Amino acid sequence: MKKIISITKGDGVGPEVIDEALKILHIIEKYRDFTFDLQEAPAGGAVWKETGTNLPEKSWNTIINSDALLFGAIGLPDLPQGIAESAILKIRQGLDLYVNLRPIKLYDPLRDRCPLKEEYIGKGIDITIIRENTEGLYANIGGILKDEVAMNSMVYTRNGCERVIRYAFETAKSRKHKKITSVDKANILKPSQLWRKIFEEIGKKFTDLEQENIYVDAFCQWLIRAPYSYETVVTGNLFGDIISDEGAFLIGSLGMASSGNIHPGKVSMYEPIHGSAPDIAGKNVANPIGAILSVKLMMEESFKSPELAHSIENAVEDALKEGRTVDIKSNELPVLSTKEMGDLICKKMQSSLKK
């Protein structure tokens, strides 16, 4: 089975973590019936410096003609704010990637890295956060007038709400979750009121799922107090960005968190949620697991191979029992470099697929 994957390594630590994720693809090619045609699609700050655009037309054409996009972090400290990062919004909008899938899972070997007391961790943290990805404030409708007035409009459409909420219900059902939670601010915001109405309408077709609505400020509190009580969470663009980053802190490090920017059945983008971290770029200390788990999501969502996705996740968890990168270090285990962590996961993955 041949798949074309566009590769955007990006800036800062982006190339370092993506190189480790690519090793996983090579292992899969070796042991399973997949062939990956990897095509470079440069984007970000370094590209902007060279070409004057953060997403060259050649890169865009490569992306739209691929089966999936593996994307590193972008952004450089010596560029104006948003110059590099807006490439991500261009891709999300251009491909209509209306689902942002952000798993928040605390692996057992990392329970010692969770900042919460054991009583708050409870049975564990395993939350599927589904964030609307193309509307809300991030649709970027607005502007700045004479450095005196700035405005962005929070725009929700019925179609935009319906499709991501329906995706969330279907995901909850497919993962055999018992509860789905909608996060909004319907006591104040009109867009949230429309969101809640649509959530409740669609919910009538999924009566086997426990359903709850919760305000975003209350959810941020309960995510700390009882994260074990959530399974599938669906929310709007801005709220989803904030709560998924909060959740990532609970699982050890932002370096552990993966994401998928998805349009089911079409070209989708997979990326770790951390930034370009220019202060540690080139030092071989970045955590590659978020990028590797993004490949796991790609195999699961775009390439419909749950077996391989499961193998990647198991390899990560097994590797964490033997070594850690510095952001998730343990006094009892060796501190590994970016490449060493990637190699250890590949070793575990290879051992699994040989069986």
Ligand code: ATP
Given for the second form:
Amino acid sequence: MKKIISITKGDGVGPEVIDEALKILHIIEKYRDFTFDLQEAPAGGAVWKETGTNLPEKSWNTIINSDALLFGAIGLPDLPQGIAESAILKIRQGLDLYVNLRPIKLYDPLRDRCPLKEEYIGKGIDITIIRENTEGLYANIGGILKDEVAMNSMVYTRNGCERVIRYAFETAKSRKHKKITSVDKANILKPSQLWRKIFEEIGKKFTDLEQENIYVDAFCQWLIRAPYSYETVVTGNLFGDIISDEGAFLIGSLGMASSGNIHPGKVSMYEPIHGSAPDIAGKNVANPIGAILSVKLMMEESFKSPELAHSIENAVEDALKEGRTVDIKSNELPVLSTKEMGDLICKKMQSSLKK
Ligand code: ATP
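Next up, the form predicted in complex with this ligand. The previous block was the form predicted alone.
Every chain and every other molecule in the complex is listed next, the one we just looked at coming first.
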């Protein structure tokens, strides 16, 4: 099967972690019936400095003509915030990537890296957060009047809510405990009231699932006190941005967290959730696992290969028992560089695919 993958390595640690993720794609090509045509689509701060745009037309054309986009991280410390980063919003809006999928999974070997007490970790953390990715306050409808008044409108449309909530119900159906939690602020906000109504309407078609609504302020507290009690969580754009970062903090390091920006059946974008991390860029110390697990999501969502997704995840979990990058270091295990961590995961993956 031939697939075109556009590659945006980006700035800072972006190229370092993406190079490790590419090694995984090469292993897949070697042992399974996939051929990947990798096409570079430069974007971000360095490109802005060279060309005056953070997403050149050539890169955009490469992206829209591919099957999926693997994205590193963008942003440079000597550029004002947003100059490079707005390329991500252009891609999300331009491709109508309405699902932001953010798994929050604490791998067993990293339990000691979780900042929560054992009793709060309980039987483990394995939550799929699904954030609406195109509407809400981030629809960017608003303005500033004479530096005195500023406003943004919180836009929720029926279609926008329905499509992401339906996706979340389908996801919840495929998971072990068949439980879905909707996070909103329906006691105060009108858009949240529409959201909740639609969640309950759609929920009537999924009677075999356990369903609950919770206000975002209460959820932020329960995510810390009882993270084991959540499985699939669906929410709007602003709340999703905040709670998924809170969740990422629970799994050991920002460098572990992966994400998908998805429009089912169309070109979707996969990226580690961390930024360009200029403080550690160029040192071969960044954790490549967030980028590697983003390839796992690509296999699952865009290329419909649960087998490959599992083998990537198992390889990561096995590798964590033998070595660690510095952000997740353990006294008992060797500290690995970015490249060494990537190689170890590839070795694990290779031996599982050879079987
Ligand atoms: P952005 O606003 O672009 O998302 P940020 O300001 O949230 O970026 P990051 O660039 O993600 O910040 O970095 C935050 C901290 O996490 C930094 O100290 C950085 O070194 C660390 N960090 C980020 N990514 C990794 C990684 N892959 N491995 C190890 N540490 C990382």
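Shifts are known only where both forms have a C-alpha. Because the structure is predicted, anything quoted here is derived from the model rather than measured. In this text, rigid core is short for the largest set of C-alphas that superpose within 1.5 Å between two forms. Residue numbers count along the first chain shown, from 1.
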> With the two forms aligned on the rigid core, where do runs of 3 or more residues move by 2 angstroms or more at the CA atoms between the two forms?
Replying inline: 143 to 150, 175 to 178
